[in-house]
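For reference, the chain that follows is the form predicted on its own, supplied as structure tokens.
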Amino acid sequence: MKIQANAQEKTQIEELSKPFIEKVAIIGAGLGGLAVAVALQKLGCDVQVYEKAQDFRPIGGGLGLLPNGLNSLDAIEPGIVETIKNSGCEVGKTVLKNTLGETIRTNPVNKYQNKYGQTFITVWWWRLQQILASKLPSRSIHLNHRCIGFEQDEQCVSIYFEHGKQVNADLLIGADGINSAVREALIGDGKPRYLGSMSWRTVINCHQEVLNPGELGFVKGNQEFMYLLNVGSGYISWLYRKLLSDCSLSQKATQSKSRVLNHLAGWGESLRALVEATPAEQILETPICDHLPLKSWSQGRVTLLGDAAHPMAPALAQGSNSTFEDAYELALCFCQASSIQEALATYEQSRIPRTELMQTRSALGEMRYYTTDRQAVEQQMQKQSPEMSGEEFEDWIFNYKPYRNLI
């Protein structure tokens, strides 16, 4: 009698503990896609991922990564945070340079370690997708697939493919990048906005004398800038960003760099060498874009992710750090919820004022780059959360902590 009443518990316990969802379709096979997929994995769901790019390859360029960001990610998968430090580069200093690559000042870095508890990390884009990329298994991530459209009822959302495809599933995560398809059927609101300026950015491996190791270099131009960041194992992004009205894209990946050592003709040697030394094709070239915040991102069994949801500009640093705290929040939503339309509300609730807030100052932090009237811009920021001063807006975001882990 014993053991059946052992069994019995044992049976109720594993009711209890299955998922009120388990298939879920992800849409986007970028950091935030695998991100809450592995995070949603860990609550036991069948989590599958669909990529529109054929395979993984190597491109993207350097991001950094702050406590906000990593404490989601440390919360999402323990341990991953050291993973990332040994693929990429920790911080200890910030170089002014002029134009010209001539150092203006050095500051080191280790307000973030000694006030929020976490390190300042810069790292490969795709180096960091495939860390995120090993821990699901390979069966669960999809290529090839390009997401055309979706439909919905009580009882499933059904998504489509091109070419014929179609999967069923209990619930869809668009996390599909600015260019969402899963957002533009969901919410129907267009193309995103300009914000005024031009990026292209790489990551090379090349013989380079203008960044020491641990160093973050930023170069203040007229109405450009540029960042230069080490990303581990020898490897520097660069980051060039210039004001312009006109936001086409080139025709060709020739075309592309030319148009950068052009508006980088007066400029120093040493700076344009590393542009030189890129292959056409490395550059990516992107108009700084954004979409104006959503009041409500979810419908039935569909929500939104990072960039799909809340794009922003990334004069803030916080487009995927952002995205992580989606991540861990969307999953936490499911660990405590009762049913998919309770989950997405409360997600929606916890995330969207704070993106809102997010995605408004970084808009105008872009322009801060631009302007001789930082002060200017300054107060507009300001006037968006008047009850915080610009260190009290900072710790806000930093401070962000999961209160416990998905495991």
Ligand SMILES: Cc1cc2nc3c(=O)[nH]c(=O)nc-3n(C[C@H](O)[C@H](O)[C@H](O)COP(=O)(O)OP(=O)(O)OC[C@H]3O[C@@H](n4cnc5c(N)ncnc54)[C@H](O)[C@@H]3O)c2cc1C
The other form holds:
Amino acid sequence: MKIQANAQEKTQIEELSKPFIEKVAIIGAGLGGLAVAVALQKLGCDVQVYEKAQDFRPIGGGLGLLPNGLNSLDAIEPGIVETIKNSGCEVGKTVLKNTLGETIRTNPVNKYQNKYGQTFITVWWWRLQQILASKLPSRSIHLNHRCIGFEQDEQCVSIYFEHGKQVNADLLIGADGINSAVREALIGDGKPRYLGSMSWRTVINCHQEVLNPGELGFVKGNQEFMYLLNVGSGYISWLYRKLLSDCSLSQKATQSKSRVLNHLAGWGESLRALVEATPAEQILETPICDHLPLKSWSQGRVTLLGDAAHPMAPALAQGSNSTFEDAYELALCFCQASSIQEALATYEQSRIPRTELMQTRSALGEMRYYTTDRQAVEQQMQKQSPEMSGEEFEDWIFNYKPYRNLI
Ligand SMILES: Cc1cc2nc3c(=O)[nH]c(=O)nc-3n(C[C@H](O)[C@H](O)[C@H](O)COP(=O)(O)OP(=O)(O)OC[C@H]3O[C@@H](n4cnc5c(N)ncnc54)[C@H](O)[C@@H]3O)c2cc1C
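What would the structure be for the form predicted in complex with this ligand, given that what you showed me was the form predicted on its own?
Every component of the complex follows; first up is the chain already shown.
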């Protein structure tokens, strides 16, 4: 009898001292899912990441990492910015070119370091995915796991995968991108909104002199443009965008490549050569979309993060940078709260107003690329947040600094 009482007491003490989340399931091993996995792992959670892709392939294009995103990553994993710098490229200069490939203007880029104390890095999406994945034990990443739904009650959340597998967790984070299955089950607000332009991007090993080290190129065409990014180790990312009412995707990779080359028919040889040298299956074709901001991202023990929560147009380059802020803050909320409900409520209060403004300004920012009346667009952007001038808005984005590291 005595022994039984002790065992009961012991169980009660264990229950009381148990952290309120132990098992966390994250859907999506993109940049957001991996970043939040690294952060929550630091808090001692048992984190498992489920990704629909069958393997990590060298895909994606170049990504611009700005002070707010880099500060967030460094607060999650001190020293990671140095690793990313070594893998990518620190931007020192922007180069504006015409469609013949001739340089019109160059501008030094020193404001990020001088004004915000952090650099501007361009890096290959895939390399950054690898850097983040390397911070997790391989047993916590499950490829070939497409989430198809979940159910929750007061005890746990059950997550269902294609092929019939089911796992249980204390917390589910939907980091499964703009076409999120978790968002669809949680909110059900349908397909993303097409913003009127298509995008093609890739990374290639480039031996041509289209871009000098440390440069970021922008080629302005007529209702079309191209970004050229150095992403380190002799690799260049090209990203071509065109205003198009038709957002249908090509049936085959070769069609997608021909589409770009047709659009570039009148462009200079040096720029066309970049596309010609790219294997068709490496070109990622995507419509530019977003969703209108949500008022809530969470229910019970399920929440959203990154593009699943606040997909935004790429105009302000805040897609991944705002996602790294989410990852840091979600983990911080779990550090400081005493229940899942409290943590998720604080997470939403802190993240929704900021990302809502980024989403709205990004959608308007898209119009700046194609309009002939830039001033009208600037005025509309100003209306969104009349209390902030353009410069103040930039300060508001880039001055974001986590006040402490996670551990
Ligand atoms: C392959 C790829 C390449 C990209 N390349 C670029 C780029 O070059 N430049 C740029 O600016 N942005 C790029 N992005 C987008 C950019 O990563 C995001 O806008 C931003 O970083 C927010 O990331 P996220 O983790 O929220 O979403 P995402 O990066 O979209 O990641 C979502 C992840 O969830 C997985 N997933 C989706 N549905 C399910 C499901 N049902 N079950 C399990 N897993 C699922 C996806 O395969 C993906 O790995 C890319 C995204 C992807 C997926």
